[in-house]
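In structure tokens, the next block holds one chain alone, the form predicted on its own.
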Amino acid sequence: MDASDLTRFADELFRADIDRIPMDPLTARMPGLTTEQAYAVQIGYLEKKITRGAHVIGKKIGLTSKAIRDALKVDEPDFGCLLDTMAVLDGGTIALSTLIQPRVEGEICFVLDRDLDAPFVTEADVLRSTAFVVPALEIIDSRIRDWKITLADTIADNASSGMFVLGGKKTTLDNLDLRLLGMAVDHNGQLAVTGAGAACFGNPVTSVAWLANKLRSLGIVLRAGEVILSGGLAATVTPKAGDWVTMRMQTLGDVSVRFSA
């Protein structure tokens, strides 16, 4: 694989996103696509969005569930970038026509007030550098047809990012153990899934520390002001036009979004 292949894949992902038409897996055509090459494709894909005026405002962590990592035969999560164009207000409405094959999952979002720039970032560093956390809904999406993804496919596709919604209640981490917090996702007012903080890589704080260290290995530092989606806490729900989804989390409050045609 050479640079032209990576550029072509980035172009195809960008076009699939614009046209809302899914594409075949990249690895179906390039079985040897490595994670390093996939991240290079992700950068190229994002650069096209940035050229059109989008701005990076944070990061998201994917594959924090052991079951999903086992299914993809990988031993660590992955990450993507959050753009300002992906943000939706709490209680807002998302047109399904702007997505391809969305799914919704409940998460905890960290908002940093210090750079995570230690040579090796620990959970204690994350706790010291977090201004507050808020409940979040991530609307994951895939430009890859029928979600037939490998690790390299989802990395290239910006970790299967779509949109995200942040709740309005700020909670500091003082004397708060995120592992023990329970959460519930309601789909059209009916309980759909339940979970807890520990479902995210054992601890959402550990998930953010992993991200900081992974980025440091690539010469990137998590900066003050960035928002970090730390990873899913339970199974996803699939929205249809007219649906609404609410996540309720112990201590942290709730966050909701509606879907239109």
The other form holds:
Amino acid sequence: MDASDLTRFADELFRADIDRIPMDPLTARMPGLTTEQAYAVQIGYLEKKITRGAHVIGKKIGLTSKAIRDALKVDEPDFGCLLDTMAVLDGGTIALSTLIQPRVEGEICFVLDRDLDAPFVTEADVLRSTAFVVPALEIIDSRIRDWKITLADTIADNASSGMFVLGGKKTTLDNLDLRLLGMAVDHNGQLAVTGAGAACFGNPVTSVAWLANKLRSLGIVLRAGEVILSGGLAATVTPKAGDWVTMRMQTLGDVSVRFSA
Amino acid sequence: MNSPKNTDRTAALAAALHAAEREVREIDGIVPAHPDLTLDDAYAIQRALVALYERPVVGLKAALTSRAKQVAMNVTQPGYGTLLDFMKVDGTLRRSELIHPRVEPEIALFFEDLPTDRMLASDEIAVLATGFAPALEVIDSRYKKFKFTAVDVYADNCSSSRFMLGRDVLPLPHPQLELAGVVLEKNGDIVQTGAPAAVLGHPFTSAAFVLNLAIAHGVQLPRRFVLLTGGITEAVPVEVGDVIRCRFGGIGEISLSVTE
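In place of the form predicted on its own, the structure of the form predicted in complex with its partner chain is requested.
Entire complex below, previous chain first.
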């Protein structure tokens, strides 16, 4: 395994994303692919998008559900980068033809107004640096065929990110315990799944603190202005053309998206 | 369906379910041997089973309130079970009395002098209920491996076994009750989260449906009774030594310890 392998993987992911044709797991060809190497592939994959005009506007945290970490046999979350090209406005429409095998989940999005640059970032730092939170829908997608991912595969694939939608109501974290806010996702107006904030790494605030420290270990600082999708709060739903999906969250409000062919 | 032969069969199946519960042993589903049983027959068996206990009825529980469970059971509506006084526990669950218990969080509603001469609408429940509380229900199917059809489970009193109510009864209406966060921990690990919207969209919808059905069936309810509105998350299996703690955002919390 050398740098050219990592470059090749980044090229293949970029091509799979452009062509909407999924690829075999990277780890099928390179079982020893480490987490560090996978993040290097992710950076290479994103640099290709940035070269073509995309801008990083935030981060997403994945694998925040203990059940999913247990299934993948990993003990910590992972992260990917949010690009401006992934954003859709609340109530907007996403063409399924622009994605491969999307799934939708409800999350809490943090918007920072201070850098999280402490040597070790605690929950207190996250609370102090968060301007407000908004409800969010993340449309995850995988460039890996049939979602047959291991930890290294999803990290390389930008943490299986696709698109995201932010709600239009801002809520500050003063006196708010995100762990005990309930949420419901409706699929075509029918209740699909419910969850609560604690489903995300015990507390979405802890999830963001984990991200800040993970990034510090890689020499990156979470900056004021970034939007951070803190992790899914319930099982995903799978959209079809003509569907709409709404998340309602206690206190935070709601957010919705439509899907076309 | 009320022939002497069917009455005998109803009594025999009720007796078998009663014995299984009293003797803490699982039995085969009843449908394979009696494929002609209807849902009405199942409720007749439930009534006969409940009568065998000779204990006061204290309330009702809603069952099959999630779409996933309804699809799995091939039904389009929820059902109900009957709660008896001995099912109520206070902080401790005795494992040796149960077959393969599972715990699920619910919203309990309290009623007093409920009108029984007309259909109830879900938007009346906030006014008709005297209050609500967080609750844990312990379900314990008498069937092997918790495997059953809708007819099996209705006959088995909808797996009713034990229940525990939170300490405080809260007043209604309660803003965004359907979106209160429910976080269930087992031995300190978060194992389930959800919100009361999981029961037919709102506990009041579940309540109105179950009350109308039970009243139509002629179930005799006491003047004051409790209604468990349906499981908010998947039910969690418990064993001796387990401690279940469930927090309900803005409502309260309950803990239940499992002993021998």
